[in-house]
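Only one chain comes next, encoded as structure tokens, the form predicted alone.
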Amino acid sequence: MPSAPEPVRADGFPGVRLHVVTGKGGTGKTTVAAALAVALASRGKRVLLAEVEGRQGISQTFDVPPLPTTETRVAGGAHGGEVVGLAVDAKTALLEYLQLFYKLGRAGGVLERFGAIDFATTIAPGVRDLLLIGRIYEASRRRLDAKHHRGSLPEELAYDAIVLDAPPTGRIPRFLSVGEEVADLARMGPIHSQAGSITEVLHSGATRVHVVTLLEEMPVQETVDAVAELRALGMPVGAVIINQARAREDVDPALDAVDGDAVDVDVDLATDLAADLASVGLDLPDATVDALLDQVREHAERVDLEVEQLAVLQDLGQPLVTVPFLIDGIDLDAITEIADLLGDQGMVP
């Protein structure tokens, strides 16, 4: 069995305020995003954890009521840190945008009643994505006023860090590059200006795009493809986070020879295993011994597969962070445990 390569360690991502978390569906990106937000809050930071897909994954993860379209506290952290949740809605974002730039006031409600808002947010996917990412951009720039500031500077930022539970890897390149597309279409005016500003932030050192994956062929291949696309777009790629990783303990070398054709080896192993079980008072039927051998064989094959896929991810040259498979499932205690693991592996300063 090949040995697992030594991973590149994350360095805490100094200067990064926007952590974009993506991954193939089913890899646990929402869980990882939530844990990353908790890890940052445990360092005393005020963190905005936002989602843009309308799944209410944040509320389910933290076991709180469904999030409104306004920012809502979902968890506390050490040293005054906290996690604020936000479910970004394109319709609400457009109304806020119209009020901010055009001072429409009640006219925005009139447009909504006539269906103009729904039309604008569904007819052009690029506009919808720009509104979603634009809401995150606005939160990243917002400053506290003197009445609410926490420190000595009344102009400090409202959030120390933002974690975005972003669309999956298949859609993330288009989602993050929508600012450039819209800026090319709108040659002037506030839309062009905001689109350009969003693009600038997403390409800056203040942003990292982290990819969550499993040590399976399809998620790993999507991760490789996504990293290549993001690099081609000039997006700053952060860590590759391996979720649900199983232990990679060494397997008895004799098992390497066990396959469907190795009948003699199977017989020898079955005999040895039956004898070992009998020595501790377990006299099991042959069928049970064979079933146990099948499980060991499957485990050995799984370990081989994970080591192979780990080597593929290592070749990307990005920091690798591992989250183990948690037998008891995901709850608030598990999120805290994962947050500690992310901190220990350099995901937060």
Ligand SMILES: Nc1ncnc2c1ncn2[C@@H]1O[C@H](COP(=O)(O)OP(=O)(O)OP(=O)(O)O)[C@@H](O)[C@H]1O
Given for the second form:
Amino acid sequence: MPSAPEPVRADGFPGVRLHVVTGKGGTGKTTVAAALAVALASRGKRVLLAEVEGRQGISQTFDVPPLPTTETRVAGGAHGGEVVGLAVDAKTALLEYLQLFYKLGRAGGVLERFGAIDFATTIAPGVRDLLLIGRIYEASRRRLDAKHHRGSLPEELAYDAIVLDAPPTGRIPRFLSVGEEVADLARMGPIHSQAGSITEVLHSGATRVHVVTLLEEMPVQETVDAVAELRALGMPVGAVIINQARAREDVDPALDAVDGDAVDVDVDLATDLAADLASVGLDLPDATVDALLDQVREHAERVDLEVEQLAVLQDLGQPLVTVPFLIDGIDLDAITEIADLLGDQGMVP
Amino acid sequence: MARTPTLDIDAMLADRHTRIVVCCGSGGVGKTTTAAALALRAAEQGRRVVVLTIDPARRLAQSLGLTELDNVPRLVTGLAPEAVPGGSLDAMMLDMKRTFDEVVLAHSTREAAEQILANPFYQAVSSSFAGTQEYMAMEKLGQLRARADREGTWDLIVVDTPPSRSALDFLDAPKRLGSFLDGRFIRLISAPAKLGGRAGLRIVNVGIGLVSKTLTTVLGGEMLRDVQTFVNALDTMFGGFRERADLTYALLKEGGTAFVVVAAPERDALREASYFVARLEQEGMPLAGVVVNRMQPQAAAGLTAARARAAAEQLVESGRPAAAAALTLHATVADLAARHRNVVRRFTAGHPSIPVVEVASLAQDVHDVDGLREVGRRLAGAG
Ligand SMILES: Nc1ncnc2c1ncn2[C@@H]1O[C@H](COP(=O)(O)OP(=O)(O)OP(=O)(O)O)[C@@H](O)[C@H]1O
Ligand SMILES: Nc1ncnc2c1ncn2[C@@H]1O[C@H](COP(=O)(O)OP(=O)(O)OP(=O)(O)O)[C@@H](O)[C@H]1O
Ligand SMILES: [Mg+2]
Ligand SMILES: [Mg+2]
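Please supply the corresponding structure for the form predicted together with this ligand (the preceding block corresponds to the form predicted alone).
To see the whole picture, the full complex is given below, headed by that same chain.
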């Protein structure tokens, strides 16, 4: 199989506090975000892992009960690190926000009854996204409560890092530029000014947007489009994380010998393979040997496709990180395994 | 124990009563591929089919001849020469903004339409409101069906659904937009004077005062004014909108409609599929069955994973790395195939009455008519 040019390595993203994880639907955003949070926690960081799509992906991934609307510890890490989960809910965020800024005891209920809360959180363009991001922004600035954490300096931040399991690539540019959009639609008022501060943080060196992809045509195309759009918006793009890669270092080099493309060598390949197998006492029917060869060929075809798509991703010039397809599926052990792989490839300091 | 019935795709497509097939499921599972493959298969079996696709992969779109984004169906060439005569396939890609614009243009005077189209609030809702795509897919389905009835163009409409976070969005989103257009809140902000002026509604009055005051402070007066203009301008169309949405929604409950739920052979995906199936039942929408797509096929079944692994170790020791690698690969593939079968078995055990068909993964992406034909064959039970 052709060898690819040397990819750019991630540098551990020093100074980054907000990791936004996006990607095409179903590529592995939730899995990768959870693993990244675990990787950071294993380095002693206090990490907030937040989701915004009402999916309860975090609780499913960590195998804990559904998350309430408050921050809840979901996993511990080495050296005092921990992962705190948060399922951000726009409605709760709006009511909290109104309470905070306007002390709206009764009006909150009235707004709710008139459908105004629903309107603002589901339909008013941008307001929902702004509330979701606003909630995370608030958590990112919050200070540790000195009373509860004796020994820590009062000005210490509550979280060392925040990992956001973000909306998919199709919606991410709009989601992240909601600050600007809302600032345009709501030209005054507190929403306007909060939108401004959020925009600033999202464009700063403390933020990176990572894109998860499969090595398949559509997700790669979406990744390329999203990276271009994010760059045009001045948003700092981080790593491209290749998930569910089928290529296998343990077998691929050796398989080159068996996946001969020319049809006329098939007979020889089959004979050779059958002989090798017989040498360790595996006498298989011809049909089984042929099926094994077909399997090798199919795998090689997949890997060739991956190599093609990998080249497209390399042209982006962003750091690439690879997570293999894990045939046993995703459980807590798998998350830890992926966390280690992310750590080895420079996703965390 | 009763065996799970098989989803008989060919019987469904051959049944002339089947007029609409809706392919739904969560993101990336193969909805678009399944919709296109079913449409092609039906066309090659003699039906006159139109398929409404949503965001197909570029190569697939190109091979269906969907190069122009003009929001109308185009004839697909390349049906098999041995296809049943009389069949035909049209395909289109949904352009959601354009569909929305067309509805506005069709339902209002030119002047009013221009005002709406220029409104920033309309622009945001028509291009980004989560749910607009679902709503417009329904609108387009309604249009295609009306044309099919009027002109006799098609006898089968196959509909793909938008890549949503959950299959349920397809059913919920149109209602969400509908209830917005219809809602008390909209009426309230679009005509506060009318409502507030009525006698005997003191409590409502207090409420409205509070609501509009709070909204004005929080959102800023200008956004509210834009919303009001938008809502007032659309006002005349509301009736039309709702009526159409209701009609299309009713179509989905007819006997001539068949829902095909596509899922991946993963626990989460199948769990989500079962929520969706329950929901269809609740809504009285006819489920044809579940397609479990991209199953790992079991090859060289005579050789177990354990035996392959053991032999691979010996082969490494005796310096035969290629054969060892072939067996190692076989072992993981066999394990994966077993896991997929297990996941499906659990699903069918929990839902013994739901027809299921398993579709083996192709080695390649599906991006041309030949690929679609192969998926169609597998959908019909050939593996
Ligand atoms: N490296 C991997 N190996 C094997 N399976 C994986 C891997 N990564 C993710 N998966 C599986 O793929 C599916 C999708 O993953 P995940 O839920 O993380 O994606 P997502 O991008 O968050 O999806 P959505 O867009 O629906 O939120 C899940 O079933 C998950 O278990
Ligand atoms: N049976 C199959 N074998 C191999 N590849 C497949 C199969 N079914 C689908 N694919 C591939 O999987 C990818 C996703 O398929 P598809 O676009 O149909 O999914 P979708 O559910 O419509 O996704 P979205 O939610 O993004 O709209 C495509 O690259 C397609 O070629
Ligand atoms: Mg997710
Ligand atoms: Mg699709």
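Numbering follows the first chain given and starts at 1. Just so it is clear, the structure is predicted and the values come from calculations on it, not from any experiment. Whichever C-alpha set is largest while still superposing within 1.5 Å between the two forms counts as the rigid core.
Superposing the rigid core and comparing between the two forms gives a CA shift of 5.8 Å at Ser279.
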